[in-house]
Amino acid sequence: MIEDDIYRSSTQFRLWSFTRDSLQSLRANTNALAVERIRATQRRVREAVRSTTPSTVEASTPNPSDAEGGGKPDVIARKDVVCLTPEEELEFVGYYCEQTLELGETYKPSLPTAVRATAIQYLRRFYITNSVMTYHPKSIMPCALFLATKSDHYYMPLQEFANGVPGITNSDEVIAPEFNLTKGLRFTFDVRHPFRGLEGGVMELQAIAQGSGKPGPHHPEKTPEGLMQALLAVTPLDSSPDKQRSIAIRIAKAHSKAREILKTAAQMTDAYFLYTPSQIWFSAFLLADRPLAEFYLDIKIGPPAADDGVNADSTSPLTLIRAKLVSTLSNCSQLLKSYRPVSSDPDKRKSLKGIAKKVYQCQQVEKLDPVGLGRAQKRGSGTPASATGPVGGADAISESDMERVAKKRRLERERKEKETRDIFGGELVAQRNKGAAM
């Protein structure tokens, strides 16, 4: 089994690889379903308000101070809530992906790059089939990061993790949406990153620079000395007299730039959904140092076909593969190059504020849904929780109800563990009282 076959058997390729059109269609469908649910919920809110205070709603005078809605039923019933577009949802998710990187930096020591990258991919995967109008990223993001620490084997106690999340007072808030998150991930937690591929490519170039490189499988006639001379002859980025030292520094700089691209642009764009990890790391390396990347491609596949047909046969399989590969790498490089962080784009920051207001309005509708309220009350609860259940969904449960259930389970589990540790079983008095009560 070759490496490509191994990747094609992974869940990342089978479940989370798309074409641009199919990915766009999935997001549009998710957005349409969320908008439809919100519209239906708002109609129920209006009917409930009209049935209780019809004269008040019809004769009410619009108040400019209620422009934000404020969660009042009559305000929500007065006009349609402006829902997000698929593009706005993607932009909102992108902002919280950046926040994931920043949150990981606040821990001492900082969370590993791979852990933060895994969390970001969890977020992006989750919101392909779930809407930010239904599940707010503010509650999903810390849960995704904590889940990534577990799936990437970076142990951190829940309480210690929760202490580093701003606004979190109870560690249970971190794991509250964990089931919804894992369900949205289709219970697949494996994420194949491009970081290791980059490290391997850089190590090969360093070996070639030291005269100990090995030729590629398609060019066994090349010698380590010939490869080193060819590397030293690569178009220089500066005029340094010491080529041997200059090429080592050049490889190190290209490595650093490419890794930074993989930590940021590769995470914030759709690269993981559209390209393989090897294509992603090599595209980043192309952006970091194109002549060096093209040299690496030459020793692996061979030089490109020249117009005069002297350097390479334009009909050979390797030449055709190279042409197709270069086209794919070019498209991936353009995608990575298109990324602009929110901090460097004032217009995007302004746009995000408007999107956040829309998300708030959409979630205010859910809190007043009479159907959701009725179902929650039948379960002994007051109001449905916007952060833990779908808009107007049948499974809406209040946070207080969830806390009571979690506490009951925890106490029962602790009691059973205590009895298990005691070789003589539980206390006889407690058991006698329990039997008498029954």
Contents of the next structure:
Amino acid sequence: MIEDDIYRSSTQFRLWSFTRDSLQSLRANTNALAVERIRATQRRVREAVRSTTPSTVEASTPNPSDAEGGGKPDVIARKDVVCLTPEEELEFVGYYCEQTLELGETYKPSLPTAVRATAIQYLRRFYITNSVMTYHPKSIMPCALFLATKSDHYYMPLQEFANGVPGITNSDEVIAPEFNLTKGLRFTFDVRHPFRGLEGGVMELQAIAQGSGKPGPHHPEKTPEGLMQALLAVTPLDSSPDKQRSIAIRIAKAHSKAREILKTAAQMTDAYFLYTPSQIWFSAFLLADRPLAEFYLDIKIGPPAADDGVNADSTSPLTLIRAKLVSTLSNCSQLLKSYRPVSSDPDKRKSLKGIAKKVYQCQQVEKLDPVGLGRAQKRGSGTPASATGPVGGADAISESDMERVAKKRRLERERKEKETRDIFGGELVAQRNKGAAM
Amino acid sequence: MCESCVDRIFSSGPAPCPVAGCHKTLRKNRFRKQTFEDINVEREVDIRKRVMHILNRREEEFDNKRAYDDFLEQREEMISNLVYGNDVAKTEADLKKYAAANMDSIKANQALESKETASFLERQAIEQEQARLRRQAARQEYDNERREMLADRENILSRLAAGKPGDAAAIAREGQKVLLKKSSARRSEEDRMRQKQAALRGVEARRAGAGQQPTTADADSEASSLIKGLKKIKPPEPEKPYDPFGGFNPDKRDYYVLQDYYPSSWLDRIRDDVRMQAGGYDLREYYSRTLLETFAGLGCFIEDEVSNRNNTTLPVSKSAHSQGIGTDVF
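Now that you have shown the form predicted alone, what about the form predicted together with the partner chain?
To see the whole picture, the full complex is given below, headed by that same chain.
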């Protein structure tokens, strides 16, 4: 099928499609690496503390109440930080995905659904290979949303955007983790959403309902009138009478229902990684109006082989696709159905609070890392990967760094001045040596 | 037969051959003057001319040299048959059949041949003309030279006659020098001319060579049974209309047929909005993109395809790994 080949060339299929197992193992691996890193950091902190104030560490007595405060290095050094499991990480990311939706609502006018969905997918993609213990979603989330406004052609000035984000005073804080985010996205910004696909399907169904729908290229024997009759004959959801007027309303109802599912459940689950956009919208449509969705599948791909295995050609690609689609779509609808919003679930809220506390602890450890301080990220500095230091933004640039840079600049200036005084310029060899040294 | 006898017998139209036992009908205009003294030679030349006229295949029409040689041999054999009267009826029939079957190629070859002879004659005429011009130029040169020499001599003589006796030797020497100078200048001039002519001739020869490209005679495809080893000439296939996508139809879709209009209340508003339409916005663009996204990837089963993708990459690393272990052990 040509359409499928077109989709296969997208980065969403090539880089961001996983099986359930590979997705799970990737997340477990990311989590294990992050835990390992935190443990190593803690060891370094412990050694640093011991070397500076050996007496105080030995003298102080363990105090469990200090664990809550967590500000003092000796306390953190002594007690092992409780790290997150991959499941907890996923839950935490899910919470921030919901936050993304809410943040998008706060703007006037609120951000388009596609922009918010793109931001959510950026977050989900980013946290496959990065841990919430390393990069706190609190800072990544606004950045992802801002990036989504850019990649989805919804222009918004940075200042205006930053004003809408609670807890952010400086607009630079929004874009501080941008490079790390894009790196985590493997520089692929294209997200294929199921929204437009749903619109297309509804458009075709409405056309059929009006009797002007064209049959698919593989079923030239069907006529628009026949299609309309078949659509009218679809078993109704409830016992409402069948009239052409009501079928249009029914389609519109199913449309809005499916759209709601796509806006929430499809975003909050792993559907984008496990299924293609067209499968996702078909599944959502199945949930919204099963007979209608099945009718649409039948006229497009043909009836399922199980029903009339006699005359169906089992080798034709359409029949094969239909056979596989049945299970794939039902799996996908199961996944979509399984979603429960966090706000409606008090147990989830409680567990989320626990997770947030743990993440906070991990962040405290990071902050004390004697090595990490020197390696603090700064935006646009061009330092390679180093998934080490926390994304602190502009304030993370340490004092010593600033001094060193200033000194370097001063030296450079002095050298330039000296050279301009010299008639024939500076010595060539000496200059080269200097350059190499720097 | 003498001229007066021909006049007498055939002036009133075709008449039977006067030789006893020969029943051929002859015409006056077919008679001609005898070239050779021996009537047999004359006859052979006639026959040869006729056969060559029909069997006029050219060397480039054959697959290889061997086939061409075979053809030549066959031709000679037929000529000798006709000359010496062996199998005359069969040979004649063969010839006639061949001539009827290969009318086109025979005609084409004849045209070619006549063209070749014409161009040969033309070239020869040109060459002769050039030679004549060269000769003329040389003669004129010679005349000029002589005239000049005479004039110089006269000049010297007159100066000698008019001048003082002391100057005689100087004048004579001067005259000699002028003569020498002139002759050397002439020689160099001649050299230059010769070089020029040689260059011209070279260019002409090349041009003639270029003009003499062997034109492939379009021999007919029906291989004559008489001659073997002819090249198969297939007519070039008619050119197909240009297809930029090489047979691929970029508008072809497997799941849907694009319509020009889809009912949608909020799209209808765009359709009627002049402000939107003024910029050239076409709703069909939206339709095509939307419907493509409706079905793009419907037949992509990630569970299968991605795991296949992983499987294809895994064994490589595994084998490399085991190899690495192997080298470590041994």
